[in-house]
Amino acid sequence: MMKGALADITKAVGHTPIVKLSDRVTEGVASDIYVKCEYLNPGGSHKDRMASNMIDEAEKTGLKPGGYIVEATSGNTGASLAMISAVRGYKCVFVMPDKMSQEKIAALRAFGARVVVCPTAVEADDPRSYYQTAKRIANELAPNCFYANQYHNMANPAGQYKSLGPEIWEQCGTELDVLVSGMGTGGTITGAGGFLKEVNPAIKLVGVDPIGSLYYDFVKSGRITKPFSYKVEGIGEDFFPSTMNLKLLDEIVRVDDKECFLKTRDLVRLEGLNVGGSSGAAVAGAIKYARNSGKKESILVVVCDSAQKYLSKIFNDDWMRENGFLGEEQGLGIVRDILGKTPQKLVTAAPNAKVREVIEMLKSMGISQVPVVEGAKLVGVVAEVDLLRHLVSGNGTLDSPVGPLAEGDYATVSPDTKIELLQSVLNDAKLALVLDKGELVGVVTKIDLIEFLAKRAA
């Protein structure tokens, strides 16, 4: 074979460049954030490291050329798999949600892959969702078929941990500070996290989740909220894989679909890397956290996969604008607007109130539902339904603590939220909690934007 070529394609998987960015993307932060740019791998993305790594230890398992490889993606496994599978000789079938781009649907039918397009706006649990489309077609072409299931296939942080790890470990070494990545599955969290963490536990892990996704709020308060549907491909979820480790994590930030797309744009335009939103997310996470914490540390950013697979949304800039995303479109408002001209108090209960203590404040203050807070800490929401319940349940009395009886019926806002996504927000939940810094600063009910929008209108 000729010298310094490669064998076939999977064999150029990994190796991937670190670079600084400049001071006009991270906005004069007082560190030093880098990236990993892992779109450079050959399939565009870091998923063909946890890609191979399943196929191998499915091999091992009894999986034979000819068979079919089967998963529910949002893409970028998708065409880690179908890459190795054309060398390998495998058929594959991939399920994805209807809000992915048509780039990374045909990239995957060029391979030669069948491709199902499911609704997104459904429970996880729901057999229209794309998981569980993908379990009921994996059956169907049992027995020679592998359902790689990378939410719940521990060769999937498996593969981080062996190959992502190892190389930032090699690259960085003792500088590292941080690692930043968005939050999907979990298996750069868990596999290259986890690996830095053992060799180094001074490394800190911070994960950037898109608001709508289930983490940020289950992280901060240990509350499972309203998920709700958000623009952002590859990251997020609205279910909890088992392959993510939220154990590891020192930090999470949360970020907005509008901070996402413009961040990518700036990547690309101002930084020559030619990256997608997910890495956009990371970046914008990033640049918050470093701003938050103040410090000076050497913080590195894995940035996922390639710009080619958004042309049509985040690069156009006719869909941006449609959207909202682009500074030229006024839209509604943000949820700062409604806090504005809200004259209530914010009204709060303590878990250890009593039940009694609750129903005379919802009276005396005519509202239906009071948030529990334990110093800065949201413990959940309390509503006339759930005092309801505990009274005609037998088991409950007046004295009874609130704190037991809070719920996660909700869902939780940034007030820079657009009045546009409050709206599909509270079509899900019953009222949205305006959280800023983590701190709880306002709530908004149905009510309240109806109200705000009339007027809006008068």
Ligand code: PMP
Second form
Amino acid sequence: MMKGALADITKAVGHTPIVKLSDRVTEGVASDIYVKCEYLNPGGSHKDRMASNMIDEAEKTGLKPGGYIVEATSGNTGASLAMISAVRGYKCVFVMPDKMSQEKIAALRAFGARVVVCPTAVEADDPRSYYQTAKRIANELAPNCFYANQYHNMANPAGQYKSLGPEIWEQCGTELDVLVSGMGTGGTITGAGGFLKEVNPAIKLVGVDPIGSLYYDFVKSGRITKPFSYKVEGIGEDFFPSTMNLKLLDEIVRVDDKECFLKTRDLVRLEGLNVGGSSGAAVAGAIKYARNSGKKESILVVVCDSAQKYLSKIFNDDWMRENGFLGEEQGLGIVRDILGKTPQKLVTAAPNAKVREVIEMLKSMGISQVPVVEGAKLVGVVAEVDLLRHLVSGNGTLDSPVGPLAEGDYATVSPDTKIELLQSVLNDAKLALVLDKGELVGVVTKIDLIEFLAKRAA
Ligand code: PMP
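Return one more block: the form predicted in complex with the named molecule, after the form predicted on its own shown previously.
Starting with the chain above, the whole complex follows.
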């Protein structure tokens, strides 16, 4: 064999460069922001690292060449598994949600994989969901079949722990202050971030979450709120994968589709970084973190996959315009417009307020639910129906505290959230709580939105 050659393409995984971002895209923040170019891995993303580890572990427990690998994947894990399978002699079946781009599906088929497409807009435990479909196919193909199950397979974070974490440490050492990553399965932030925290506990981990995902509200308030759909692919979840350890996070920031996609386009156009949507999300999140941190830090952002996979979406002006992501088109306004210029006098209850007092409050104010707030921290929302259930159950009295009755059946938005997005939020959630830098500043229900739109039209 020639001395400069690798035995096969899987040996080329890793050793991706770190590149400093210029002030063309960093919006003048004091910190230095760098990107770890995981999109340059041979399978096209950071998932090459965990896919190698998952297959290594499966081979130890009996997977043999000629066998099947089945996975529920948004594309990147599939590409990595398919690349390794081509070299090691496995057949792949991938199950994907239908919001994924055609390029991703075609790329998997090019590796010889079978791809099954399932509806996105169903609950994770619905038999039609891509998670459940993958499980069923794996059962049908057993026994020489490995269901990779990246959301619950600890070989996923372990792969990033063994590969990405040490590589970042070798490249950055103690100069690194903050690691920023988008979060899907959590393999990256839990694995690589966990490794970095072990070698240097001073390193901070910042997770980036799209509006609509469960992670942000859960970290901020411990509540499982109502998830809703968004366009950025690969990050955010509507359930909690066991591969994600949210306790490791020092901070979590939230981004919306428009800022993700505009930042992605800037990274390609202004920096020559050929990255995809979750990379724009992670960089936009890193900039938000940097703006709030008040320190000059060295921040490393993991940029996961490439622009190539999103040519028909993020890099297609028609698609961007149709979805309201391009230009300053006249929209319906933002949530701040509904709240009005003067700060709302918010009606809230403390967790130790008695059921009797809250009933009185709802009655006298003519409202049907009230946020429960402890100090500045949002605990949940208690609604008429919760009080009713409590009283009917026979276990509760009028003197019980309302704290334990508070529910998570709300979504959270910011004052800058667009009305169009608020409307889709309120399709799924009963009410939207408006948080500004973590503090509750307003409550918006469907009727508030209707009133606002009616006034606007008058
Ligand atoms: N970006 C993209 C494009 C992805 O496909 C994924 C994985 N779903 C992630 C980010 C998040 O990585 P992880 O699953 O390790 O949290």
